[in-house]
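One chain follows as structure tokens, the form predicted on its own.
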Amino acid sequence: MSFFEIQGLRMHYATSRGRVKAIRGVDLKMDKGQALGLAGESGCGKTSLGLSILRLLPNNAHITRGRILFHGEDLLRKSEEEMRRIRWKYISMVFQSAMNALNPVYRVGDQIVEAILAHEDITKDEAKERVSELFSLVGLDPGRAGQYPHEYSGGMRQRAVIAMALACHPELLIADEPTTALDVIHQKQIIEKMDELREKLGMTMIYITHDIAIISETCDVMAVMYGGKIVESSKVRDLLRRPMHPYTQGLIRSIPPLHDSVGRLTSIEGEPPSLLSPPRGCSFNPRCAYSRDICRTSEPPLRQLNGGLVACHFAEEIPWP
């Protein structure tokens, strides 16, 4: 039995021009202690995907099939008050927009010892002490716990959205673009605390980003998302030097390179699929420069193939570099 794993999963977004098909039959396994990177351009379905996980969804949001098993357990068979008992506890999440994650009339400190206090059986104090040891650890002066939201700048903001992800200790983490409104040093500084705090305590972590360079860094197993699904899952170092999906090449030839000179980077022609009439057939046919007949007729299934997997009919005949 998988720690963590996601079966057919899909969700829609009620819209007054429609349905959004945000998720569109994703599945992924992780085992436990494992980090995930889950790239892709925006609107792939990425955060979707993670507010889905902990059932953070808005009211139009509305998960149609699928399983999301925790432990051997769906969590969507869980009752509210269970997964307010699971959310931060066993699985949290560091949220990519830090301002709307906190809670402007209540301090910053108070915020986060509200959160222990609801999980935990310790006194005030201790979760006071345990509030100024995060904020050590996330780079910020604990002497400003009692401050509100709006005395800190952007990325002290976000740097208080982490260590409340990270008060309780959790199994799970889902970190959304954690590090976007950092400068380069703290985000190097939040990126290997959390990856030091993960390998101490065997947490799994699922670290959503458009850096590829981060993923390469920080994960074990890489997946690629685009128009609502999972296109290409692998070991990290296995994708990046022999990435099987066209899409999957297209990122990682747009990437600067650090050591040799820079000449003219390849961009991806076209623009990502609109999830409200996604195309028929593989979502990537009208970008795909490999695109053939059944592509744009048939939908490629997740496949195994060199030890991760694809979702394209023509993965081995594709080139790379």
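Because the structure is a prediction, the values reported are computed rather than measured. Just so we're on the same page, rigid core means the largest C-alpha set that superposes within 1.5 Å between forms. Numbering follows the first chain given and starts at 1. First, how it differs from the form predicted in complex with the partner chain.
Core-superposed comparison between these two forms: CA of Ser216 displaced by less than 2 Å. Core-superposed comparison between these two forms: the CA of Ser233 stays below a 2 Å shift. After superposition on the rigid core, displacement of the C-alpha of Arg157 between these two forms amounts to 2 Å or more.
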Given for the second form:
Amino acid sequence: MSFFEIQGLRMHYATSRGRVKAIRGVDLKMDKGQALGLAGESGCGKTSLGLSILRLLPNNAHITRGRILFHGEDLLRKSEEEMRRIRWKYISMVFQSAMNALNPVYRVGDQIVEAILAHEDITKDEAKERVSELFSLVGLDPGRAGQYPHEYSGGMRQRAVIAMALACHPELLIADEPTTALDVIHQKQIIEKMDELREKLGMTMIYITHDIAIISETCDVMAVMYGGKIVESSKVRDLLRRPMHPYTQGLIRSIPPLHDSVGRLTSIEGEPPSLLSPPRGCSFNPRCAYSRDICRTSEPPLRQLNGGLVACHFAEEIPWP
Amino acid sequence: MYRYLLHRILQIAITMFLLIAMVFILFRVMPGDPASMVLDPKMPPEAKALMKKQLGLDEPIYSQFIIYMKNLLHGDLGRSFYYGRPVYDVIMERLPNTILLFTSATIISWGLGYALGKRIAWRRGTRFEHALTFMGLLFYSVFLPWFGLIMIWIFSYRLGLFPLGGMITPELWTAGGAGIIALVLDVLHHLALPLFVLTLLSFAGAMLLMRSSMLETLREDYILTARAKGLSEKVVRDKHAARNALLPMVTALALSLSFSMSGGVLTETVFSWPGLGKEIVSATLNYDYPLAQAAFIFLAAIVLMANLVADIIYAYLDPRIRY
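Shown: the form predicted on its own; wanted: the form predicted in complex with the partner chain:
So here's everything in the complex, that chain up top.
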């Protein structure tokens, strides 16, 4: 039994223009203590996947198929009350817009205390004590717990949100673009801090980001999402050294190398697929330089190759310099 | 904060001065003449002139204004032409009646509007929301005097459950011997129907305001955080969403409360309620300059003060606002 597993998950949003198929069959497996980097362009379904796990999707979202297994139990079959108890205590999340994730009318410390008291039978003073510890842990002055969010800088708010996510010592942490709103210096500090904390606390983590550099620094495993599906996944080092899927190759070509001189950067031609009416066959085929007839008719399954997983009919033939 | 307060008070003073001048002029350019109401047409001209002189109406307008302002600054609102009594006494006699009816109606409407508004926003798209919104809008658009008269006809005339109008049963009060409880019950009995009608026709305003404010708040990221934290639905709704959605309500409520002091002219007429609204109409019709002016100035002062109070409450409710 894996620690955490997603099997054949499908989800769509019902909109006035039709069904937006945000997740079109996702499989994922994680061991305890692992860090998974989930990469992909905006609108590929990364965030929807994160929200599905905590069952925090908006009302117009419908999960039609699949299972989300945590310690072997299907989260999709839990009652609302059971789910409420799992949230934050076992699985917590750092949201994409951590800047606005704090309620402006309550003191930052109180918002963390509230989360702790919702799950643990301890006194308010003990919870406050823990807030101080958490603040020191993420590098914030515990004396500022009594201040309001607007009195914090962007970097401080980000740290506070991370401290809040760690408040109940969760087993699984989903971090959705936790540093996008920050400048590079703060980004680096926060990423390093989160990495350090993960090792120290033995947390399992899903890192949702479009920034492959961050994944390469912090994660063990990387999965690439495209058009609501995982198109490639393997160990980070393997995947960066020898990307097999044409889309992954394109993603990697579009980042400037850190150490070598900057050659030509290439972007991926075309637009991400419409999830309202995804293309037939492989969803990447309209943008793919290698696409042939079969790519337009048959959807490639995610299959084992070179120790990783890839969903491409011609993965063996596609070169990587 | 003190600088802000000082600034605001100065602003209020300037606004008040302009307003007083405007009201003063408006009444004097109004066609007609107080003398025609106060004075008997068969009076000899000398007596007429004497009386005009006593009322101060023989002076040119600008000196009338200066005298008026001087008295006002001394806290003297003048004497009512019609009642022959100090204006202040007349207003203070009517105001509590208006407050009793309209302020309680406003508070009940807003309390109800807040409680229903947050619930219908929370359960958006359900039949519960559609039904309440429809009902609220229906009553909100009904013409009050018409509805009031129908209610009086059904509940007071046909069913005899409530009095036909007024605020008290005079015999009960003049006869003596009635205990305080009996007198309070008598007022409540008179109050019930107009209060019910007013609340029913006005709660939708607050409800729809709360609904839209709440819907906006529910889109905020911190609501998602609150749910993710594993807080119960009720805590997310009340402590996180409604608390923030309340902010825009404060200003509207303060204004609504201050306007309620004027009392609905139509409502007070329909229910024969002896309040300020009814008095303003008769004072205007009677060319009772001092009374009408004072009533208007008084109401304007309340509205301006209520705005200030709303701003102060706002700063208390929202820690981001500091003056």
